[in-house]
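Read the single chain below, which is given as structure tokens and is the form predicted alone.
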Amino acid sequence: MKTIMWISAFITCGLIIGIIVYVFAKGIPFISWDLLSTSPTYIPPHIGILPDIMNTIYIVIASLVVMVPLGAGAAIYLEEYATNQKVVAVIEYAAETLSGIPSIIYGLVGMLFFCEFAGLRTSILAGALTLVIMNLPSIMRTTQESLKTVPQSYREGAFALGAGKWRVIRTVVLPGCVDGIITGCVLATGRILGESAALLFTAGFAHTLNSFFEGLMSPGATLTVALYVYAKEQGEFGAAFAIAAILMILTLGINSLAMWLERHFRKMREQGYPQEKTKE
């Protein structure tokens, strides 16, 4: 058992590490400022990938200040306000079961009801939106266990004081846990950066660089789109590779960012906490 276990340890590790000197190997002697710093144009031709990052940027954006609010929100309700645990049960139960759900159906329900419903049209906002229902769960359930993290002695001391919920909640109860729903926060943004079957349907995939405001109203491409137009439409596979290294690298320092972010504030939580680390 130690062998097969040492033996799967080993093919994990090496088709993870494949991929990534693979994908590097094939994309960084491609990645270069005029390719990060241009629009693309078609006569002469030209591949630039700005409008596809500043995309990316503007979706991830959008994303999270609808997303983290909601998802926040409903985690401290559920944990803190919630008395009828049917109800608990049922909303628990269908964000697990969103959290299921293929991305290529929210796409479809994304451009159905953002896009025609609500008037959006094929828009940033209209695949932010998108990407907010999709990753809502994986936000919630995470700052729901952050919450679970904070012992109920902690409440209990600043009810005796005389504190509110809220004001308890507040200044008791999310700084306790903050660690975990940052690290929740980040992890949604690396999940964000890699979708791309939804955003076909919602946000397009226009090469067109505009502002913040203007580029929520118009379709644009992030650059999980930009890489599929131009392997799969049009056979660019030096600039896909480039940005699948671009993706890779984002994806490996957003990994690490949580890491180090969920480190430091556990430091900080124990040091804020001696009794509670003497305890342990």
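Values in this document were obtained by computation on a predicted structure and should not be read as measured data. For clarity, a rigid core is taken as the largest C-alpha set superposing within 1.5 Å between two forms. Residue numbers count along the first chain shown, from 1. What changes on going to the form predicted in complex with its partner chain:
- Taking the rigid core as fixed, one finds a CA shift for residue 20 smaller than 2 Å between the two forms.
- In this overlay on the rigid core, residue 181 has a C-alpha that sits 2 Å or more away from its partner position between the two forms.
- With the core held fixed, residue 168 shows a CA shift of 2 Å or greater between the two forms.
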The other form holds:
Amino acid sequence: MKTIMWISAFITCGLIIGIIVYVFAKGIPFISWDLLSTSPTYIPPHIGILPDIMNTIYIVIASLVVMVPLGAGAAIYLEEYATNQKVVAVIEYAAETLSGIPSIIYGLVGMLFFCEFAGLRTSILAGALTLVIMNLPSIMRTTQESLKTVPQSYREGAFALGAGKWRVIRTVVLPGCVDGIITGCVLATGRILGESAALLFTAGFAHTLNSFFEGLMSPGATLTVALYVYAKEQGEFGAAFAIAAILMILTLGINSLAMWLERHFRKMREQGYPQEKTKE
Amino acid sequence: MTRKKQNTMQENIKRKRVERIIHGIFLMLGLITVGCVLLITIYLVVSGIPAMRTIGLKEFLLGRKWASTAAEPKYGILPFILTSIYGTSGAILLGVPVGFFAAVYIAKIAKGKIKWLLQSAVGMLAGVPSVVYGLVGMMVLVPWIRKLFKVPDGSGLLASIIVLAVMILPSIIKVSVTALEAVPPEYEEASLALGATPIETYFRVSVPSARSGIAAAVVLGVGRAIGEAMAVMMVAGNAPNMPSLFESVRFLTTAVASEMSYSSGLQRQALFSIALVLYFFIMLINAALNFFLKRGNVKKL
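Let's see the other form, the form predicted in complex with its partner chain, since the form predicted alone is already up.
What follows is the entire complex, opening with the chain shown before.
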């Protein structure tokens, strides 16, 4: 029995090490400044992934900007306002359902709703909004968790001083849940970086270099979509592996950042709630 | 005096109104997830039903031939449904044993640095983008299968099953570990005190009392496997055949993804119907997941 368990654990470890080593060995030789800093051209045939990098950054920024107020607001409603248990149950069930829906379905509905119905066409913005719906449950959950740790006595203290509900939320509760929002954002960034199926039909495949606002309204491939296109449709495996290596570095970095943040915030809370936050 | 009172009263009324507006805003934000679920459901049903009607439900679900671009188009999605079911079952058969034993090891035996190492490995596996799995599968797994089994093309059901098994591993391990760690230590101590060995204790006491959580982990894995599109698209070959281990196959997810960009008319509507069928499966799985989560009292991730 022990051997089987040991083998299983070893397989798990071996898989991730194997994937990392393989992707880096194949991809890193192809990463060059030229690849990172230019746009692709057909004549002469040349591959550059700068537009894809920029598109990825745009889509992350746009998604986070929309997602944070929505997700944090929903969490605040659930923790601070909601009194009707049935409503809470329905909202939480909906969030559970959302996190179980596969990304290809998000892509399809995003295409129908944002691109066609809302008239955004295939654009980074449509892709970002689709990702917002996808990642709402996770940012809601992290914010909720951190709201739960804000001591009830703080709220009571503020109420006793005559503050209204909104004032209490603004000055006492919100500063207390910043850590949850940050963790949620980091986790969401990791997921956005790795997402591809939801973006295929909403954000498109274009490789043109745009400024931020121009980029939002025009189609553009993120790194993952670019990887897919290079590997599956153009057979450019060098570029595909280079992108894969970059993606691995980014997601590994972001995931370790998220883990570190979580541990850091937990430690901070165990040491007691920081005093400065109550002064406001 | 009275004037002052009136002023404060007015201010109070004003303040209450502001509070009420803000309450309303938060209520709307709270209901946004519900709105999204409704939006997705309505859009899928509305756009998925027409094609099913035109083609005929029986013809659509049980038809064995998919030839959407032929002169006389055929829209039978039985091959896709079966491929999705076989592929998911295969991934579960491969992934669950490995995930289960690894989870017991992580939760009960591994200590200190080794536990940390294994848990980070699981976290990293979960973070790898699905296209990277697809790429590695395409470049490593597919040639291996071709050489090992001497088949003309390695991409197909077997390659997809292996890729899916790897992809569901982290979710299975994570949820099972949480469930196993939540087993009250008294149970294990009692078993040990009665003379059972640690291994006996883990498998006779800890695992049975964490069974709902472990079942939830398996169901979560099923959901992940059936919904995965990109990685599978890169290794499955994408020909609409009836499922067979070494033949090029198409899943429900990849059927939608592979034709969407150039589809129109009835073909496009049929793709939405496929998405609706997939959505139906996912809803069933979600219901099962919620059932087990509630019974096992474990949180998802």
